[in-house]
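Form predicted on its own, single chain, as structure tokens, below.
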Amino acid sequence: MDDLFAARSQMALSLGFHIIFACIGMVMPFFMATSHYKYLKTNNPLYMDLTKAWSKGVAIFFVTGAVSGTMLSFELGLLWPEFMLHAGPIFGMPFSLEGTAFFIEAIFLGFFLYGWGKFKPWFHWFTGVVVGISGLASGILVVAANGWMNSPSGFDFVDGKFLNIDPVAALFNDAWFTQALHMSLAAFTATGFAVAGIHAYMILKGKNREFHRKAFTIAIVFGAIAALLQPISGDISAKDIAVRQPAKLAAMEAHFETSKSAPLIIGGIPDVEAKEVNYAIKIPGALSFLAHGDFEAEVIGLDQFPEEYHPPVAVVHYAFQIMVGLGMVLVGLSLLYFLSLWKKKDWQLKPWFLWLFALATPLGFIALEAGWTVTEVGRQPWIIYEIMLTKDAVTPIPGIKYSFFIFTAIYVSLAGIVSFLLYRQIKAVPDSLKKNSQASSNT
């Protein structure tokens, strides 16, 4: 394992774990606030129990997200010093604003967790809403920084130097909106289906069914709406990438030769040496239409770029196929859920219906990880697109593989601790319901 591969592996591992913690941490507060709102409107104690249960989950993921995010910030400087030397002054603004959003989130999460019985009810609810909004803003600002790496702006690059820096232009780069929209919807989809799937499984177990049904409904409504909006966001992103990063689009579709009326490839095994895709389903003209809105439009292939600047085609193509395939599965489940609301409410009590959603628990996060693989690996070999190569940004200090092994152990430990805490929280739900019911009966 050379140092470049070790550094890239460590960043991939860190981002792979952090993205899960961060997405749940920025979406769950909206579920919590919705449940709290329903409690204030209906005075149903089940909604209060649900709000308190979810708030503990929010606290767990906030802490783990803070830890993994802090580690990432150090890794950027330690692993990629040349990148941070030049990029830091340019895209420091979104990171500093993200820090502000993070502190707001931390303050208001404290207000919410310890504000029961101390604040006026609606102000207490408002503190939970602020937690969600600040968490979402924090995620968008980080994605804006990543968007800058895909679409660098806000500076003049002259003789290898970054001059005339404009942090505002860097923040609002050409990629920030499409990436932020796609990422935000992906976070709501993945978290919504994961939470709904867990509660669907608990309904199947037959314990506290009314409690879990209310939780399932809130989570799946958020997740299903986001899943149905995601293809629209994906279409916007594809058209944007076709213009800004045609090599990435070519790798996503394993499109080796520039052509008009380019086919959309579904599945298939790319043969990079022969520059063809075997065993694929091809829809004539569909890629041209999706990329440029015209079935006859020309789509740039990998033949227009030197081979040393080609992304790893197989990795990007497979990741893209997984993301789209699982995304369409979740779209189908979303339509099924809304059909059940409209025409077949009795379906929601059927075991087959609940098992579908229980089995879909991890699908959103698998699609999310695949999407980030497309974003990051599809930009290679550049760390700043068409400005700085990844190999030129890595630290010259040897022994990075040992750092990779240490960070792997840390993240595996974090994942184990979080899983244990969540399992304990889910298992503790019956006890908390009993205590609250006894307290309400005594009053």
Ligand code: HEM
Second form
Amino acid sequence: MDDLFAARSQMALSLGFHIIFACIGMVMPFFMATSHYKYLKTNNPLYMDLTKAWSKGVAIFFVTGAVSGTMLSFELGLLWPEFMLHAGPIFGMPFSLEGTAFFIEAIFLGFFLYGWGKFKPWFHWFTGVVVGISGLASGILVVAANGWMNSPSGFDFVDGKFLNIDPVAALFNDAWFTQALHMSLAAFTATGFAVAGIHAYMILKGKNREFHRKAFTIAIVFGAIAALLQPISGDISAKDIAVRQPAKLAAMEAHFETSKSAPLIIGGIPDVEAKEVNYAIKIPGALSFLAHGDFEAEVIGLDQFPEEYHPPVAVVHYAFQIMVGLGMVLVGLSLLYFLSLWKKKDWQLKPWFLWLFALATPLGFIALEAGWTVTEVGRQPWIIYEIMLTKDAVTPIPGIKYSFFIFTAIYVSLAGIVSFLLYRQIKAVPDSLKKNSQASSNT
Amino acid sequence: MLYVVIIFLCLSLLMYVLLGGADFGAGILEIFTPASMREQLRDTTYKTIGPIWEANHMWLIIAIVILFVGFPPIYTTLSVHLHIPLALMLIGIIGRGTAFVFRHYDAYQDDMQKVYNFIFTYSSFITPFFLGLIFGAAIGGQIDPEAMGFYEAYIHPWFNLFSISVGVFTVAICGFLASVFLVGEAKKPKVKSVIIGKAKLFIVFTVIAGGLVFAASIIDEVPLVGLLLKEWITIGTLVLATIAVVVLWMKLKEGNKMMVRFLSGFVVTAILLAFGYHYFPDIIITKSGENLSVFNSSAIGKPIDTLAWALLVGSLFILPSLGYLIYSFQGSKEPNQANG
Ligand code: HDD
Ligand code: HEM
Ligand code: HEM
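Same protein, different condition: the form predicted on its own was shown, now please give the form predicted together with protoporphyrin IX containing FE.
Entire complex below, previous chain first.
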């Protein structure tokens, strides 16, 4: 394993790990606030229990998100010093604003978690809402920083020097909006389906059905709405990168040769040597339509780029298929849920219905990781698109693979402990419910 | 605007050492506490530090962001030459942060608690040690951007007596801050007297470790003592700090909690100020003498201006809410969440 590959792997691992916790930290506060709101409106103690049960899970996830994020802010320098030396002042603006958002999030989480019985109920509710909003804001900001790497702006690049830097223009780069929109929706989709799935499974097990049904409903409504919007936003992203990063689009679609009325390639095994895709379904003209809104339009292929600037085609292509495929599955499930609301309320208690959602628990997160693989691997070999190569940015210190092994071990154990804790939280729900309803009858 | 950024950088580092330090110190104290008392100590710690815990380590993140946006050469030089201690410090941060929360949110109180406690206490020790070591290495003058060999470039800059002694000194300071901080919180007389004992112990430690830093600076030929004693301001601040330590020692038992806390904060601030004043504006002292300072390493123009505005506007939001957070949980009796 050479140092560059080790550094890329370590970065990918850290980001892939962080994103899971970041999404949960961004979205769960909204679920909690909804449940809390229902409690304040209806006085049904089940909603109070639900808010508290969720808030314990969130505390565990939040801290894991926070430490893995802290890691990342050091890792950017530990692994990519040459990149940070130039990029820091340019794309730093979102990070410095994000600092504020994180701070507010952390402070208000303190209010929310430790504030039971201390504040007026509506103020307490409000602190929870602030946690959600500032989490979402920090997610959008950091994605804007990533957008800058895909679509650098806000400086003049003259003789290898970065001049006339304008951080505000860098923040509002061409990619920020499409990426931030798609990512925010993805966070709601992934977290919504994951939470709904776990509660669907608990209903199947038959414990505290009322409690878990309430939880399921809140989570799935958020998740399903986001999942239905996801393909629309994804289409906007695809049209955008067709113009902005044609090499990435070509890799996603395994589109080797520039052509008019290009076919959409679904599935298949890309053969990079022979520049063709075997065993794929091809829909004539569909790619031209998706990318440019016209069945006849020309779509740039990989042949327009020198070989050394091609992203790894197979990885990007597979990742894209996984994301879109799972996206469609989630759209189907969302439609099923709304159908059941509209016509067939009794479906919601049928085992087959619950099993479908229980099995879908990880799908949103798999789609999300796949989507990031498309974006990040599709940008290769550039760390700053068409400005700086990843291999020129890597740290000079040798032996990065040892660091990669150590951090892999740490992340694996953390993931293990978090799952274990979550399992125990869920297992303990019946006990804590009894305690809580006693406590809430006292207040 | 550059000065605004510099002030925020100093402020966030100071806050991290004071608040974060008290926080690490609480873990260090546990190592030095007999098993029978640990449970009570842990309770006291959790009540005092729990609510502001999350906010504490944000100071570090702010400092890092300021460094990479405003002073990228400093950030990258540290990242390259001090890669190893930085990575070790990160491991400490991960272990500590997670263990602290896990042990309170585990739904069952069983043997896993031992694992969390083990990780918590030892990473509380590792993190400030490496933090101090990195600080020592930055000013120790052994960083050599031209170095070719692995040892010269990536090990020697931090693996030396001076850096290590600064690490030990930082650990002592954290223990000192935490024990003084907790004195005011302990309700039971027995716990209180144990904590006062620890506070005295850590004052002694800190003084010894401080002596160690000076001794190491002489052995490693870091020009510290001579220069520190040349400037009146540094001498004055250090004398004030010493007086404050003596007063603190006498007042530990009957002094009110705000006063002893203030004194301990004052001592640490004064030490940092003396160092800061002495080295200003340099941040990294290199072997060749071409030091990296906040002036010669800063980004210029718009990046600095926007950073300064972001910090100013941000603090308008942050400071009032942080103040209110600390105020709200003053003297709270019950950690509600724990039994909620
Ligand atoms: C729940 C997760 C999820 C789902 C169901 C989808 N996506 Fe996605 N996608 C993401 C999660 C995601 C992501 C992880 O959030 C990415 C990575 C970077 C980004 O901004 O969003 C992404 C990136 C991404 C990109 C690259 C954007 C860029 O590089 O700027 C495109 C073109 C699409 N997506 C298109 C789609 C389409 C057509 C979908 C149709 C169903 C779809 N995505 C479903
Ligand atoms: C959290 C979601 C993200 C995931 C899952 C993710 C995933 C990845 C992956 C898989 C790579 C390796 C690509 C390769 O080398 O083949 C990578 C590289 C990288 N990413 Fe991301 N990324 C995410 C978000 C971000 C953001 C928000 C930033 C910066 C603001 C960022 C900065 C980088 C950098 C600097 C590299 C290394 C250089 C490179 O390989 O081009 N990433 N990421
Ligand atoms: C798409 C990518 C990312 C998203 C959506 C995202 C979002 C978030 C969110 C919502 C949090 C709050 C913690 C929580 O609720 O669990 C968080 C924490 C954090 N993230 Fe990320 N992040 C991303 C990538 C990054 C990158 C690339 C960095 C560093 C350069 C980073 C640095 C941090 C830091 C320092 C924290 C801790 C802040 C705290 O203590 O609250 N994140 N992230």
